[in-house]
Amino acid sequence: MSAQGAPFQPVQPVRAYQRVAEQIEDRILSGDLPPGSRLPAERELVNQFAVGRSTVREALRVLQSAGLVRSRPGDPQGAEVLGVTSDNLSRALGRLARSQISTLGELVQFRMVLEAESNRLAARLHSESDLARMSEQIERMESLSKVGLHAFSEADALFHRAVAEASGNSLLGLCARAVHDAVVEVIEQKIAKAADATVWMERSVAHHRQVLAAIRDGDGARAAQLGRQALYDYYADHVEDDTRRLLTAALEDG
């Protein structure tokens, strides 16, 4: 009697470098290898894993591509552990926005939803030190608006990270920075070429002062709406025509 259903598919043998990379990744994610620590030198890894040098180097290349380590072949100190950071996530989101899998409109809508909720929670849960961090970044934004858009955007990202971390949820802080960076990466050149880039930055500073005031006052609803509206105003003209409705829906639902 024949077996029922679709036949099984052939499997690919797992290569040694993949097993090496998986073990190192597990140690990084578990915290056994914290950011800033060093892996053993290549020679020691070869001995511990009982594999060839080329296998170890390929595993390190995979881990470096994933943003988990910084490695130089033959480094006697061993590869530096970077760990999981917003950079890993922002690069992945940036690639999605440039691919056919996702659109810039979807990414901006995601940021609208995320930022609104971060603002709302920060209004309820912030501390005085959180407010001081936010205020400091606004002052930096104002001073850097004369330097250029890239430096300005960095201070902007730190403001939103401070807001997200004021919620007490580290994942919000990580995602806030990643989504901000991914959107900026895709759209910064468009804004930089605009004739009113300086005006855009001045408007942004004024907006962030309004958000800070709402958070300080504990007005979560206003803080959330300010976040949604500003992102819509900044980016609606830059997203794809057929995805602008996503931004409109996020704004109206708020």
Given for the second form:
There are 2 protein chains.
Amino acid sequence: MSAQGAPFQPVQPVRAYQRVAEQIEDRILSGDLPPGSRLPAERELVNQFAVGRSTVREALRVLQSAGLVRSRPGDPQGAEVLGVTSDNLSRALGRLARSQISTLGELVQFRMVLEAESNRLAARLHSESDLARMSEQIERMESLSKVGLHAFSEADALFHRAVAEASGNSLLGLCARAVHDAVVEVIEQKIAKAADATVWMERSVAHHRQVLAAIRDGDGARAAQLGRQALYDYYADHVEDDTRRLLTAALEDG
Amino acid sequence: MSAQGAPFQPVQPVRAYQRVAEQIEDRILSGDLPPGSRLPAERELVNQFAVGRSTVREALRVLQSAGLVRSRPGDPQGAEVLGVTSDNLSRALGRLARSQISTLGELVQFRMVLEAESNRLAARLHSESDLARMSEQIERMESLSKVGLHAFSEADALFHRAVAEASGNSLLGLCARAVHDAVVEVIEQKIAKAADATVWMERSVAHHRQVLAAIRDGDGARAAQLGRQALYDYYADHVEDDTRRLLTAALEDG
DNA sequence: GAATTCAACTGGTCTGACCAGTCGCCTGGT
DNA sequence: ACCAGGCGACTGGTCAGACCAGTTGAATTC
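Starting from the form predicted on its own shown above, please give the structure in the form predicted in complex with the DNA.
Below is the whole assembly, all chains and molecules, this chain first.
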């Protein structure tokens, strides 16, 4: 042990733009500066922080790349506060997916885990209004399946969001969505959904009805297994051969 | 459907610093510019990209805040490429935790899900060398428990990393680590570990041995349950009262 | 050969300028 | 009284050039 009691902590230099960014970020995260509110103009921030404009701009860049803020040229009201979103999470996961660090198989497996767990928790913790929302989205999916794939996917996303809300864990939902986006980004062009989109959408609606039924029954295991199986069926043929065992392993987890 | 065939896509302006950042990011993600390699100096990038220095700097700020590069004043070799890490994921999750969007209970529950699933998959897919690595880290934890909490935690992290590698899904490990860091950031000061750190470390070593045994036996369910239970025992008293049911629900999943 | 000095870098910051875009007011015509 | 159009005062995006403090490595000195 050290003889002089608490040793001094090493201190690394803190850049000016970091302190500016931290101050603004703290205000946003603390609820001061709520979403929709506006930051002062850059030249005004220069006065308030007593730093150069480039410093202010680098700080704003950091906040913007974190998804906390959005700025638009010529906006007389200054940068808009967006609040905390899952955008940055999605981007981070997307990068992991695009790098060799994680393969498509890992992404899909991860999604299987997240959606299955989301379903399982929803089965345990759902409320009546949650069920109503899920049901509503399934109806929308069915009606939108005649309109187009894009609208259909949107309703699909809303269904999963409703499930995530029912599970009581928004984080699960956000991550699942981020991974979903990452998967789509990586693989979308490889799957020629358009060929039998109608058939696929019909089957998807039927699958979602099954999930909803399992959640309503409080049968977490079945809800989880349904989610896993659907992902497996859909993606198993498209992942690298050597990572398919990951999916198989995840599939048999329940 | 539209009468003119494919409609034109709306186009939003792309800033110069974005294109600079994208070019560099692509090179990093594609494996060109591997971790440890160096970017040219800023003034050299100014020449190569034919933009002003502030533009280059804003691009570098974006990359740096994404955890892809790190720069240091006076470094004659230029910014260092870090590759894709979980840092940004951690920061994003930390922000979600610090805002009202997600509670500590959700974070812990999420961690329960991730670690349990990681353990379960490791039990199914592990190799002998994986087991050796886990065992080695447990030995290190035991010996380091006399040195200090910090060193202990480091070995602990390496154990979980070994588990994640055994599970075949690095994404799970990175996310688990990110959530772990976020939890630590939010709650660390609230838990007075120091008081009975020795006792806690002893119990932790015993717990890790149990997990390792379950993984070695291929008993995924038990490995998962052990992971969940340990987190529950450790954190249940520290989460908000109204989110403890989340942990309970996650606990009873297996 | 080892210690010291120094010059050529580096990234961080500031200043001041210009551009294109946006908004709001103010004017002119109806 | 109302609406259209234009004009100016902003905005953020970009560039150029300068200075500073820090690092590095080679030349210099002992």
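Residue numbers count along the first chain shown, from 1. Being a predicted model, the structure only gives us computed values, none of them experimental. Between two forms, the rigid core is the largest collection of C-alphas that superpose within 1.5 Å.
### Query
For residue 180, is the CA shift between these two forms at least 2 Å following rigid-core superposition?
The answer is yes; the displacement is at least 2 Å.
### Message
On a rigid core superposition, would residue 25 pass a 2 Å threshold for CA movement between these two forms?
### Response
Where the cores coincide, residue 25 still shows a C-alpha shift between these two forms that is 2 Å or more.
### Query
How much does the C-alpha of residue 54 shift between these two forms, in angstrom, given a rigid core superposition?
Comparing the two forms, residue 54 shifts 4.2 Å at C-alpha.
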